[in-house]
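Just one chain is shown here, as structure tokens, and it is the form predicted on its own.
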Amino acid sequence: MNPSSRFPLPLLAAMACMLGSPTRAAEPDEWKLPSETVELRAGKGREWVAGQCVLCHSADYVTTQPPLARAAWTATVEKMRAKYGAPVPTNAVPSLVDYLVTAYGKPDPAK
């Protein structure tokens, strides 16, 4: 059976355009991430947060969060680990949260 008898010519042409030329190798896209313009606040654990959190998103994402209490920062870090696969070891969570609470959080009401 002739393929053109099953498919109209415009459809065959559109399929050929979508598939591209089989003899040409696909060229990789050229793109570059924008430069980081925001720095994390100074504090104990800053380097750890920069090494763990900024692997996946910008420092700006951290710095623009509303001031969160310890429980909310803990839940956020755990969500990043569980839902998004952040490579944060379990034993590092308290250090990350300590920095985030100190630099970008609400003071604990008990203190």
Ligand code: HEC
Second form
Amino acid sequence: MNPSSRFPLPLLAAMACMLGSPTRAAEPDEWKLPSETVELRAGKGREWVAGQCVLCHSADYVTTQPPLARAAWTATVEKMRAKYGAPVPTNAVPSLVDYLVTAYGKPDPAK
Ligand code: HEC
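Swap state to the form predicted together with the ligand from the form predicted on its own:
What follows is the whole complex; the chain from before opens it.
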């Protein structure tokens, strides 16, 4: 009989790992993420940005931008969604951009 039909493959793999490091399995690794030190400025919609825009990188990416106009912040948020897969719902985009323009932007150039 083929051994893999009696033992599912993941079980065999786990057993092989345990054989490889019998002592280390007893002591779990201790590790911590560094704490987030960047504070986003207060403002309406801040909690959206704090929730959605720090999933992949720190809030530094927002706070260290030069003051951007609405079109540039909109393009940034759209890039995060389209290119990098940020899970921002479409209907949340306007409030995110409102916050970003108010807290880290500049007024649109006069038309
Ligand atoms: C799915 C992951 C992900 C999420 C969520 C995300 N970003 Fe990004 N962001 C990236 C990646 C990847 C880069 C490029 C990193 C690099 O070049 O080092 C980036 C870069 C940036 C930059 C630097 C300038 C640029 O255009 O590359 C800014 C500003 C930025 N993100 C803002 C935001 C904002 C605002 C949000 C919330 C709407 C957000 N990010 C959410 C992945 C993400």
